[in-house]
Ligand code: GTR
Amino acid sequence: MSLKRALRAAAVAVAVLLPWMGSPSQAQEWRGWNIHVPDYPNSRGMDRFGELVMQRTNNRIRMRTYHNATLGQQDEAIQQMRLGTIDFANYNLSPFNNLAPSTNVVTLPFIFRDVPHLHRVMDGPVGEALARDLEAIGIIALAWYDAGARSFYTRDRQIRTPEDMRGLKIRVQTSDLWIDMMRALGANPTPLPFGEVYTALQSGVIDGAENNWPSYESQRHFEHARIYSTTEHSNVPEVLAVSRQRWQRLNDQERNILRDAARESAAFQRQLWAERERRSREIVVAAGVTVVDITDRRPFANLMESVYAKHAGTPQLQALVRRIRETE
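Kindly present the structure of this chain alone in the form predicted together with beta-D-galactopyranuronic acid.
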């Protein structure tokens, strides 16, 4: 090969490889996926994360969050992060149930006693086990966000006992655990992406769905599902994550910056969350929603044994369930 040709080949190789090598001093643009409206606590948490990272890396890592699921629905966005086309995101843990076994444990119905209990669990060894499972599928968990308690909301029927759920078509996230949970309650589970729930409620394709107060309010589901029954059956938390592909190309200093920024953004999100839960409830009540307050949740919880056995039945998952129960 002539010297000229060899030099040209080397130049092409460098041009092709450079973006992949991503030397730390090189400016990078990161795309962040988010499902929620811009003023949602999680959205503001992600914006804060991005600002802190940009400041502390002197704009070497520039982060932009795309709100309102403009980069796709949640299941697609998880795949995109695994492929490296989405760089950071806030995901609920339920869509990981079929991919990362330990996420089933924190999705289980009635597993957390209250919010302080959930925080202690997520910030301890159970959170670390979850992070290891997520890393194995290409997702680096940096911090845990709150998502409150999920309850049922329906077009026509008030839910006070499991008998009231019989035959109801209820939208769930894509997760076998959720499907079995609905069946155990006598309902008819219908998996649908979040972005399709509003129209499905409006047209009557489904009789109801389940979510926390802020999602019920901010997605305007309350306009067509006018009854909210406080079953509080799951407290599945959320993760602030970055793609393993990006993470592997960062140096230690950059990783520390990201970890600290994520922790600070989670503290901020948790604080906003508590306020937003109260405000969302007030908004929907003022809009005429009927709230059915359930005080005795035992009849619902008593039907969940088969769900625990099937989705947290391995020795590893049983050990995590025990750990959660033993956490003060």
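Positions refer to the first chain, counted from 1. Each form is matched to the other, and the largest set of C-alpha atoms that superpose within 1.5 Å is called the rigid core. What you are looking at is a predicted structure, and each value in this text was computed from that prediction instead of being measured. Compared with the form predicted alone:
- Relative to the superposed core, Ala100 undergoes a Cα shift smaller than 2 Å between these two forms.
- Once the rigid core is overlaid between these two forms, Trp273 does not reach a Cα shift of 2 Å, moving by less than that.
- Core-superposed comparison between these two forms: CA of Tyr153 displaced by 2 Å or more.
I would like to compare: after the form predicted together with beta-D-galactopyranuronic acid, may I see the structure of the form predicted alone?
The next block holds one chain only.
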């Protein structure tokens, strides 16, 4: 090979490697936070994300997810990401309501018609608007995970219409939004820690609670609340995100790798979640649970006007509500 050709070949090799050379992300360990157990759909989605990133960066970005809230509870983990001490994470959006106002909209009751509608909304302009709001507080949203539709389950009473909820003591999360929603439906909201729901159902302290299929099944709540009514009143998505401090030190090629890996992991997580929901429903039905399938949720949704006015009352949030409702 002539000297000229050898130099040309070397120049090509350098050009190929240049995006990685001198990159701050080389040979760095990234720490990921996750609240769920290792075999949960979200956990497996995060593991897939890490595997794809490591493969496509030739292990220059090495990712390790710490499951089971090993690095702290969610509020702590959010603060750590904003400070840059946690590099990536999967968060529920509800704790962001006071930090990123647009997240209030996707936590509103009955805001999504069904799961396909949720996916179209979050993968489109509304999701981009939420991502901009999160970026402003130091969190880069890369993809949206499923967390399941929440429905009511009760000890003795089937819920088919809002009138069936009157007077029921229903466990809720400690949240003004959830308390206001229950009152609008005519129920008596009873805030309780999640870990106390089983014994509260068992003893009759509460008449019912609400959650998604996997939580209802895995926490054995069906043993004392034998009626599950598919109101699907809430379907709050979760975010797969990275720290803005890390993101700012990446080059364009690395950012594209992370975005693509995150979207692929979201598709994988959503599939796993749907499978988990089907399996949980089959388990509780086999155990003798009565399932009340509600096909028309409009009577419930029509009672939410005061909730929307209070929790999405600004022009900006009202505009997001309209965009969601207009999404086909």
